[in-house]
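Only one chain comes next, encoded as C-alpha cells, the form predicted alone.
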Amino acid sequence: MQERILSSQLKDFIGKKIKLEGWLYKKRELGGMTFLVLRDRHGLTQILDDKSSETEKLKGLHQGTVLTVLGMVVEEKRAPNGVEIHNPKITIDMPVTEVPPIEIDKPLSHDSENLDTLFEYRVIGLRNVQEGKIFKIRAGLERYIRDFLNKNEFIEINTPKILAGATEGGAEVFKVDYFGKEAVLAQSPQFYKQIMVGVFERVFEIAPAYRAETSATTRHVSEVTMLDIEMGFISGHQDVLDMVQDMTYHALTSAYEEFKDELKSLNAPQLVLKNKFPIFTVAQVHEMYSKATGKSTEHEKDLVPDEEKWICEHAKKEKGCEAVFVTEFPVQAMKFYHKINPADPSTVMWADLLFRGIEIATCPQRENNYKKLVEQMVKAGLDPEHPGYKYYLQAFKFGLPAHGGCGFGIDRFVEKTIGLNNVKEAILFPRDLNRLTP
C-alpha cells in the first residue's frame, strides 16, 4: 500500500506520484479547470484538475468531504508550500452532502458581536486553518512550560477536582451531588500542591479549575485551565518570582521563534521582553497611576483593571518589557496561607505577574510555620478543627519547608500571546454564564 504523504512533505517529492488524504477545504472552477484545496494536519495542498473530469465526482459534495488523492507533485510557487498536485485520481472516502453552516475557507469573524456564532459552530469553525493555529500555539506554550519545569526538577501531579467543601474559602463554587452528599468542584489545587511539597519539594499541575463567577467580561470564564506550581526550600520570595519569570520568558521567546509565521498571520503584536522583568510595589503603581491619570486608586487593596493595563504599557515604554511583577500587596487582601512580610507587616509576600495589560499569575510565598498558619486561619474566621482542614494541616504539623508558587492562567496567557481580545477565543470549547455547549 502506498504511504500517505502530508502537505508539508510535498516539496521533497517533486516529479513523483504520491498519495494524499484529507478533507476538502475549497473548490473553485476557472476556465474549464478545477482547483481543489485539501486540508490535512500539516496544512493545505492545491490540486489542479485541468480537465475537471476527476472532480466531477465531487458534484453535490461539500467542505469536509474526506478524500484520497493520487497525483504528481509539480513545482508551483503560487501554491501553498510552493507545489501543487497534477493529474489527480480522486477517491471519496466519506462524502458530506449537507451544506456547512459556515464557510471555513474564509476568515471567521472574532468581533464581539459575532462570538456567539463563532462558538455555536465551533465544531466546524475549528477546521479553519487560522483557527487551528491558535491551538497549535497553545499546545506549544504548554509544551514549553512542561519542558522548563521538568528541566528544573518539578514533578507533575494530578489532584482531585471533586472536593468535600470549599475549605479554601469563597462562595463562588459549583456544588454537585456526590452520592447524596454535597460536594464542590475545585477552584484550585492549592492545598494539595502545598501538601506535595512535603513529598517532592517541587511540583506542578496543568488542569481545569472551576469558578462560579457571575462576571460576564472578556477575562472571565467558568472553567479555566490553570498551571499551578509549588516549590520548597526557597530562600525567599524572590526565588519564586525568578522561577516564574524564567519559565514565562522561556515559553514566550520559544513560541515567537517556533510559531513566528503563525503569529504573524494572526496579527500578533511584536514581543517586547527582557529576561529580567520590572518589579513595582502595589503602592508604587497606585501612586504612579494616580499621578499620570488624575484618578486616585491609593485606597484600593488590589490593582484595578485599568491600572494593570497602564503599568504594562508604562513598563513596555520605559523598561522595554511588557511583562511586569507587582509586589507587596496589603495584608487586607491576603489569603490565610500567605506569608506576612517580616520587613513590613502591613504587606504580604505576594506578587502578581502582569502581561500585556492583564494579570496572568499570582505568585505568593506561603506561611509554613504551623502555629502561625493556625493563628492566621482563626484571624480569617476559619475553624482549624474543621474536617476539611485536617489533612492540609497535617502536612505543616509534620514539617514543611519555606515554600511558594503560583497559579498561572493558561487561557489568558494564550490570549495575550496571540493578541486576541477575549479569553474565550483562546479556549477550544469555552464555558461561561450562558454557554454549556458544545
Second form
There are 2 protein chains.
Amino acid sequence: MQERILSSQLKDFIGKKIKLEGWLYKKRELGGMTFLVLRDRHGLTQILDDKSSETEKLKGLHQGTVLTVLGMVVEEKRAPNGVEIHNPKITIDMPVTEVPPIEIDKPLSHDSENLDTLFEYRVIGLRNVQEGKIFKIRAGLERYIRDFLNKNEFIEINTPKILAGATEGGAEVFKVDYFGKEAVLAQSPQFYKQIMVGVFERVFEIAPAYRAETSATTRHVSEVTMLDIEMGFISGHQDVLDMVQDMTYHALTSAYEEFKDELKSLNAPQLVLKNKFPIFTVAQVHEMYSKATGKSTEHEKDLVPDEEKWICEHAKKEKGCEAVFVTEFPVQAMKFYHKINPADPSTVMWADLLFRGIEIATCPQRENNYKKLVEQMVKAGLDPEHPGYKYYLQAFKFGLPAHGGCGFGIDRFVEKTIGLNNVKEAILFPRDLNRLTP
Amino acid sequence: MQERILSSQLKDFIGKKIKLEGWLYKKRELGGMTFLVLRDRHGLTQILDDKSSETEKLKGLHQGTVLTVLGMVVEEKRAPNGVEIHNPKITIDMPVTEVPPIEIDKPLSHDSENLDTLFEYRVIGLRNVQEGKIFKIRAGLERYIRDFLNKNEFIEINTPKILAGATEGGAEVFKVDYFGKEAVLAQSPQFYKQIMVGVFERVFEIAPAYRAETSATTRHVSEVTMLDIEMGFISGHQDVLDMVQDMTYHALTSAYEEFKDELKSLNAPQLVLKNKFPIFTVAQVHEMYSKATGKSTEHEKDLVPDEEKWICEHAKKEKGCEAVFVTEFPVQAMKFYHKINPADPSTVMWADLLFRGIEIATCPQRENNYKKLVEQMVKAGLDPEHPGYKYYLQAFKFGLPAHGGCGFGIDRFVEKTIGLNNVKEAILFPRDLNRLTP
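Structure of the form predicted together with another copy of the chain (previous: the form predicted alone):
Let us now look at the entire complex, which starts with that chain.
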C-alpha cells in the first residue's frame, strides 16, 4: 500500500506520483477544467482535473467528503505550498450527500453579532483552516508553558474538581448532586496547589475551572482552562514575578517563532516584548492614567478596564513591552489568603500580569503563617472551623514556607496572543449563561 | 544573600559552607549529640549538632517546622546523598507548635483497612518522601506520554466537562445545576475527540472525567484522570494499536530509566516489556485460560478479572512482555460508536490494553459511516434525534475519515507501574462514594 503524503511534504515530491488523503474543501469549474482543494492536517492542496472526467465522481457530493487522491506533483507557484496535483485518480472514502450548513472555505465571521452562529456551527466551522490555526497555536502555547515549568522543576498535579463546598470565595459556584450530598465544582485549585507546596515546593496544573458567571461579557465564560502555579521557599514576591515573566516570555517568543506564518495569516499583532516586563504600582497607574486622560481613578481600589488597556499601550510605546506587571494592590481588594505587605500594610503582595490590555494572571504571595491566616479568614467573615477549610488549614498548621504563585488564564492568553476580541473565540466549545452546546 | 543549595547537590559542596532550606523531618538525640533530618524537594539531608546547642532552638517545635540551616558539608557514607551537615546555624522560618496527627518519617500503611486513614491525613501524609515519589513518577509518566503524542503530531485539546446530557452511555452521571437547567459532568471526551478528528485528524486530552460509581472496588473512583486519544485516516485498526503500544512503551521505559531509584525504593516490579506487545483474541484468552485453570469462561462476552490477571502473567512468562492487547470483543459487548468487524460481524474492532493484570486502555476503531452509526444508535435503544447527539452526528454527516483511539486510565497506569493495590493510592485526593475530602 502506497504511503500517504501530507500537503506540506508535497514540494519534496515534484515530478513524482503520490497519494493524498483528506477532505474536499473546495471545488470549482473553469473552462472545462475542474480545480479541487483537498484539506489534510497540514493544510490545503490544489488538484487540477484538466478534462473534468475524474471529478465526475464528485457529482452530488459536498464539502467534507473524504477522498483519496493519487496523482502527479507539479510545481505551481500560485497554489498552496507551491505545488499542484495533476492527472488525479480519485477514490471516495466517505461521501457527504447533504449540503453543509456553513461554507468553511470562506472566512467565518467573528463579529460579535455573529458569534452565536459561529458557536452553533462550531463542529463544522473548526474545519475552516483559519479556525484550526487558532487551536494549533493554543496547543503550542500550552506546550511551551509546560516545557518551561518542567525544566524549572515544577511538578504537574491533578487535583479534584468536585469539592465539599467552602471554596476560596469569589464568583458563584455550580452545585453538583454528589450521591445525594451537595457538592460544588472547583473555581480554582487554589487550596490544593498551596497544600502541594508542602509536598513538592513547586507545582502546577492546567485544568478546567468553573465560575457560574451570570454576566455576559467578552471576558467571561463559565468553564475556563486555568494554569495554576505555586512555588515555595521564595526569597520574596519578586521570585514569583520573575518566574511568571520568564514563562510568559518563553511561551510567547517560542510560539511567535513556531507559528510565524499562522499568526501572520490570522492578522495577529506584532509581538512587542522585552525579557524584563515593566512594573508599575496600582497608585502609579492611577496617577499616570489620570494625568494622561483627565479621568480620575485614584479612588478606585482595583484598576478599571480602561486603565488596563491604557497601561499596556503606554508600556508598549514607552518601554517596548506590551506585558506589564501592576503591583501593590490596596488591602481593601485582597483575598484572605494574600499576604499583606509588611513594609506598607495598606497594600498587598499581589501583582497582576497584564498583556495587550487585560489581566492574564494574578500573581500574589500568600500568607504562610497559620495564625495570621486564620485571623485574615475571620476578618473576611469566614469560619475557619468550617469543614471545607479544615484540610487547607492543616497544611499551614504543620508548616508551609513562604510561597506564591499565579492563576493564569489560558483562554485569555490565547485570545490576546492571536488578537481575538472575545475569550470564547479562543475556546473550542465555550460554555456561558446561554450556551451549553455543542 | 547566600544561594540555597538543594539536598541532591550537596555532594558537590564537600568542605564548603552552604545554606539549606526545608522542613524538619526527623530529630533524634544520641549521647549528647542531636541528629536532624531536613526535607526539601530533592530529598533528605542529615544534620549533626554535636553539642546539641543549636538544636535547642527546636525545643517544643515539631515535624514540618520550616528551617534555614547554614553549615559545613562533610562526607558521610551512611547518610542520605553520602553527606552530613556539621556545625549547623539554624533559623526558624515557620514554627510548628502542635504535634502533627501522623508521623511522616515512618512508612505510611497502604493496607486496605488503613486506606481511609491514609486519605484522611493525605495533606500531611504526602510529605512522606515515599508518598511524594509516587506523584513525581506520575507526573513523569504524563510528561513522557505528552512528549510522544506531541512528537507524533497529536494536538492537545481542552473540551467541555459540563454537558447538556445524552453522553455516550455507561456508568451513571453526576448532575449539575447549570443556571437552573439540568446538566451533567462528562464521563469522557468521547464525542468531542471524534468531532476533533474532523479538524486536526489527531488529537488528545488529559483531563478529569466523572463516573458516579456506586460500587466501592479497588478499581473505581468517581473522578478519574483520563488520557483520551483519537486518530483519523488510519489504514486499519492496527494503526491504533501500534500508536498506543509505542506510546506506552515509550512512557514506561523512559520512566523506568528516569525514576530507577524511586521505583526501586517503592518496591515497584521489574519491568518486563517488549516493543511489540503480544496480541490475543478474546476467544483465544477464554480458551487458554479455561484449559490452564479448568474454569470455563467461554460463555463470557467480556474477560473476567481473573482472566485479565492470568493472560498478563502468561504473556510475561511466555512472551517476555507484561503488556498485552486483547482483540475481537464480541458484538454483544459493543458500544454504539464501535465499528463491527467486516470480516466477522460477530466481533467488534475493539482491543483492550492490559498491563499487569488490569485493563489500562480501551482502543477501538469507530464506525465512521453516518448512516451505519445512526442505525447502531437505534439498535442500542438511543434516539439519534435527541439534542445531545445533534452536534456529534453533524461531524459524521459532513465527513469523518476512518478513525480510532483510546481512553487510557492515567490513574490505573500509575497504580500498576508502581505496583500499588488500589487505584486511589495513585490519586492525590481521591473521590469516591464515601469520600469528598480533603
